[in-house]
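Starting off, we have a lone chain in the form predicted on its own, written out as structure tokens.
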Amino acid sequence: MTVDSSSDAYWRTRGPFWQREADLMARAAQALNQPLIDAANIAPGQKVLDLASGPGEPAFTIAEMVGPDGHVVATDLVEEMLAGTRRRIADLGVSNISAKIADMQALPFEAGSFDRVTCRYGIMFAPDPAMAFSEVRRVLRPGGQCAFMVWGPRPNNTMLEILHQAIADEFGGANQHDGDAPFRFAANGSMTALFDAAGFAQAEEREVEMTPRVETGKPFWEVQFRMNVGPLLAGHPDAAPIEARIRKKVEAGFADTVVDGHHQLSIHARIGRGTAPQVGG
């Protein structure tokens, strides 16, 4: 079951699933959020572009660091992932923020729109990653930076894995968690080649590690469950056992992290910084 993940359709299929799991996504975020934000340096008054921003999140987080005097602008591929945004808009007041359909190969803003660019596991879809790098370094101002969160390797991310492998053993082969395309940058330097070839003046990569520890007995892992597990099965015959049987095979994996009556997991990601050359830099 081959699944390209860069497809509009692939991300029109997952979006009504994400929407569904905004505000629990928004409230689990924030421990991944701050590594992003400390790392683009957002202060108040800055004019922010998020890219695949999904159900809003970490373009809302942005919203209250910039202030009354500072805005962002949400982006996604297709409406279906941007409506958990547009609906917290309407439903939280913000007035800083707003929602916008944007393919991150072609912009559709103005050279030198934006004080700040930030990006969390979305630029590793890109069809064509050199061509998102200078679309970005095209729309940020002079001295303006950039910081993209993606995945390290997906056996240092428990959560992933696990899912990964559940559903490759039902569907004995390709799905939409196999390929390369969500660890593309996992390997070290990886986004510097595509910054510097871009034309920023600088660019820094650093690693994120976190080891959480879970209470057992809490469903820590259905959110990402439904989310992934969701659209493979929309419409199917068969979804209810199919679901059943990776569910199975999910708890069964999770069981195997269990040490001292708490689940101990592993998360990795990995964040590219650039700045944009200043006028005659």
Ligand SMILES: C[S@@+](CC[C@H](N)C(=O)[O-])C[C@H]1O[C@@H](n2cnc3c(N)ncnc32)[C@H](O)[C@@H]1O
Given for the second form:
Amino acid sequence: MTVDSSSDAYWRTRGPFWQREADLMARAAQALNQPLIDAANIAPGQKVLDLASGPGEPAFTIAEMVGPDGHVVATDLVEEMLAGTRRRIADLGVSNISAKIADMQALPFEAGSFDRVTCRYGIMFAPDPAMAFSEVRRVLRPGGQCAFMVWGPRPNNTMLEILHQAIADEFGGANQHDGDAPFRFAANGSMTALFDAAGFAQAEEREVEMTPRVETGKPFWEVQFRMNVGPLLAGHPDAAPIEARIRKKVEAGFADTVVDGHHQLSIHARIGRGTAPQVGG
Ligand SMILES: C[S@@+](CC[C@H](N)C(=O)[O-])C[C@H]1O[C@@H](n2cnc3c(N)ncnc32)[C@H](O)[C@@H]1O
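Here we have the form predicted on its own; I need the corresponding form predicted in complex with the named molecule.
In what comes next, the whole complex appears, and the chain from above leads the way.
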């Protein structure tokens, strides 16, 4: 089983599962988009590059904000993940987004092409993050800004913690720890040296912490369950019993989060924000 989340093969197998859930995920994740959009200072008329867009967030939300005079280029390493974005562009009839395959470590754009670069839960997957930061700096116009949302520590993210643990209990090597690619930037200050080395004039990091309370009796984790467990079981000869075992553990994990009749969850994201130097600055 492939567990290297920095590899294109990993994302190719996940693409169809993510695409199926794209519309539900887009609605569910609006609370996460806002702090990223605020950090990037998105405004009407801007030309924005979104990296690792997958099925399209935050690209679609940003497209609404930049309006008809702006444009968003949604990009991803693999076609299978970007397929959700392409479908949604057609379904929603949005004219100010385009989709393009792009490895963030070697961006197929001219220097200074964008006012803003955004990335939600993607920059940590580049095998060479220094190249990605450097490429972002190159394609930003002088004074342009970027904002990258990454995961904070795994234990502070209830959904990931419970799902990843249940999967790891079954498959062993699938466990992901702080320090592994998805959690590479979980610690405060972990992006600073990369912003500096890439030549950004200013950089800062901020925490985004939320503690949603969710009604019991509704399996709110189902979408994430399908996206995370589905690719591991596709074509597996023992899919049904394995799924049943993982499901039991996930249900038990969420049962442990109940406080006063509600699930008490936590989400901990982090945002790294950089500003490209002004010409001659
Ligand atoms: C966790 S998903 C995030 C998708 C979307 N931004 C969201 O928040 O729902 C991570 C995405 O990073 C993409 N990715 C991984 N490595 C990449 C690279 N080197 N360049 C561009 N995209 C990459 C994957 O294909 C995948 O779509």
